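Next up: just one chain, as structure tokens, the form predicted alone.
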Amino acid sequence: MNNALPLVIAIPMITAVISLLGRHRPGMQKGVGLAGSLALLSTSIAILAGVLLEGILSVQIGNWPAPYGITLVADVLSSLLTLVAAVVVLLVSIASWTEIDPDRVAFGYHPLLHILTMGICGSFLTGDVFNLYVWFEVMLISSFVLLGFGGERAQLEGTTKYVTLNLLSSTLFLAGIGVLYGTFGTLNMADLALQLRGPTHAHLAETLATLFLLAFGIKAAVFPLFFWLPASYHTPPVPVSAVFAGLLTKVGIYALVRFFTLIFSGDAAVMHRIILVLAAFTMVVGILGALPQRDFRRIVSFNLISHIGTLLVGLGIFTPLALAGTVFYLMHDIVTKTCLFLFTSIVQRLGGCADIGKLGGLYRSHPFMALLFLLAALSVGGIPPLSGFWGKLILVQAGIAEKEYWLVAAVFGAGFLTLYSMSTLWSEVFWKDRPEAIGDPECECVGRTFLPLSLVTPIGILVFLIVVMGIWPSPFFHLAELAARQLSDPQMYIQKILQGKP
């Protein structure tokens, strides 16, 4: 099973490059990028199940041992992540079929989406620093071209701030690295995780810790670098931002949660303190900023950045308990919001626009939308018992344990201020009458009735999972305990990896 980790990348790689070939045949395409995405389902589940049955695995390619050579491994948290990706992979790809233009699909939109995919499971699977380093690489220069798609000035503009922010990212992330290379002379995780135990490098671990933290949360969109997301990820087409606030952020928050769990998991109180600190000015922050909005998915993006900041909870208080918390909201807030800015191109397709205000009495003329959307709308502001409520259980629990009341309080208040929002969105969107049926002479917004096949069914499926997830938790928590119990005990990744070399 450890042969099969390279495949995972590999997949992507071979559909990206034989779409590239059909760049004139969109059927051909299409039929690529499915048959592609399947297989990369097929193989995450196969790893998944390896690592349940065998433990961790791992391979070196070329055969170089550890520290010397390339490291791929799976635990369960990366190979869990693998999974859920390429599940969301694959419902944004046929999701595409309808919504994405002739002349992005002639200009490479499918062959840089398995690119993505491959820079995404690349991070998820490289035990070493440089590595993750050029997948995040991989990841970011593909996701820079799907944002920028089109050239209409909107996406232009918010394509220069998604670029600025992510360049100085990884600036940090590459100055960090040269500072391990030179003071431990390896860049391979689990080395690292060994050289920089004890006293001896106290002081470089924090200054180390701190820089790879800002490095990490820009990527992760962490108060107060935020607000790049906001200001991008309503411009591209709906399924490139549906990709990208599934996967993108989650990225970032896998990395911090291996550096803060792996290299850095010696004494380091003070940062897990500060990321406690941000975690809830984060979903504080972002639940605010989505109030006063109007656009469908500029609500839903400042909703994606608090749920961020509850995504740090777990890694701040840094027990078991609350690591699984992460891990569980983890898999919930990738389906979410995967799923909620799907709807986006519901909500154009029925309504007309993405403006709230113009919008309204879909749950008259499409109710079946309606209540997929409702279920998706509650399971993000955490009501019982959909898929939400299981996470943010699971933290407040891993928070009172710890005397925490004032990190309990800001997620009681952040998840309240959320399901207002959700309510605003159903309200607004779904229930209200719409404008023009009470004589509003303003809106010239102009729906369509027709629902492609290719865009009901992933929502469909989203949806599905999101209710799965909430009446029957029990399987889930158990991969995330699972998940936080290897997260606990680094020792077992680093014997993997370097095989009982001290």
Given for the second form:
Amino acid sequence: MNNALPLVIAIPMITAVISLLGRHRPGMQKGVGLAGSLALLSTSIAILAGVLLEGILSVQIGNWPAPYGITLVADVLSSLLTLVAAVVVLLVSIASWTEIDPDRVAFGYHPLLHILTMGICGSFLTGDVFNLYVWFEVMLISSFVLLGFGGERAQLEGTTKYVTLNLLSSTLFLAGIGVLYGTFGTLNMADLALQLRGPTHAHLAETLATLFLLAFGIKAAVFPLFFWLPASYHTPPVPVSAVFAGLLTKVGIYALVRFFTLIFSGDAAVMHRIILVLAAFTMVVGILGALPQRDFRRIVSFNLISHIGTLLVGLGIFTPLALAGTVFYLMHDIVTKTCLFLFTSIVQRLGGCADIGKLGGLYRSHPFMALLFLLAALSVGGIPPLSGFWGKLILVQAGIAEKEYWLVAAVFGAGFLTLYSMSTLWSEVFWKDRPEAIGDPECECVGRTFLPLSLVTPIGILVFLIVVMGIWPSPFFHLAELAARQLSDPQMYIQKILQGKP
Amino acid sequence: MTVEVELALTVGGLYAAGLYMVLRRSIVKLVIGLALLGHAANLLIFTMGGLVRGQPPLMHPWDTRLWGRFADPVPEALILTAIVIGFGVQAFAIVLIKRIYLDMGTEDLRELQSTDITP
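Could the form predicted in complex with the partner chain be shown next, to go alongside the form predicted alone?
All chains and molecules follow, beginning with the one already shown.
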């Protein structure tokens, strides 16, 4: 089972190469993309099953023993996230069949999507800090191109901001790696965890923790480092922003969770306090930013930021229950945010634009799509019995158990505002009558009525997942609890990687 | 040992210059600033890896590990990787700014705000 780990990186790479070879045959690219995504999905299911049966899996690349070679590790969190990522990529690649224009496909959309997948899966599985940097860069470079290609004016502007802040974050990450290696002489995460358990270098550990918090905070769009996100996520084609919203910021969250449970968990406890404050600010400021927006995707972008804060709550409280809440919420958030961003495509097709003031009446014309949207939106708002409710419930329980009442208040406040923002979307886009005769040459609000099946099916599947996670949460919560147990007891991870070395 | 002090000062200078350039309004200076920040980080890894002169990491055939002081090759390998990645990213950034200049006829970041402003 261990040998399946490199496959998760190899499959997207091979898919990308084959679909690059078939550049001028869009039909073949679709087939290859579908086959590759299905292969990735089945491999990641196999890995999750293997982790549940045999415990943490690991591979030493090139058979170099642990602290020297590059390690690939899959614990429950990594394999779970790989699985969710595979689901998202599969659905988004299906949605891209009709939602990406032929020019962009000819330019290499499909290979880029799979290279991005490779970077995401690599980041989830690596057990080496420098290797994580490399996967981040693989992910970033493909996301730069995905964001910018097509060359519309808004896209170029969005890309400028995205590129600048993400490069800045990479520089901080790289500086952190340099200091880490210079101090501890190792970059293997398990080895680092072991060395930082020792009494030495406490002050340096805090400095390093701050550097990594900044670097990953920019990637994850944490307050006050999130301004690149609402400036760029509404500019590219819808499937691109759906996969970005679903997965890219979550890789930043994953890196934060990994670093602050495994490496910086002992001496740098003050950092968890800082994370808690940042989480509260991200939740509240993010959702306040959503309120005045009028563009469908910008509203969802600000909601995305707010929920990044909710994800960090569990990491800040740092008890097994809270971490389980974060893992559960992570699964929910990836699914719902991808779903909401894909909905932009539906809204743009039916209404002709994305400005919520000019939209309306979609409930009357397409009640089924409106119902699907309502389920996704209520889940984001945290209404029982949908997936978002359970995630928030666990986090609130953990917060009350640790007597962090102000944080619980922030979660509730942000929750109410999220519900308000979602109901604005509902009433403006679906419920109210369609405003007639608005003479705006920029936005010809002439909608089409045709919805391709390849767009509706992925959304349907995502909403189905949301409902399943809502009415049958116990298996998902069980998985989240297992992941949290491994995260809060890193000894298992360290021993597995270092194979009983001191 | 003095070389390390000089290198540390260089790293600091590069960071300062990079940050200054990133905060300019010209998009060309922005890209130059990002490149300088990348160099600063690479040089930081190099300096932190420890500077050892005339001690190559070679061992006798009968040894199983290296003893004493030796020049650590790992930071160089890290820097090499980071330089290659940085090169690719900078190539992309240069194409991007060229495209922006051709499309919009400006290199002033203050005129590139349409995606930030709420209409």
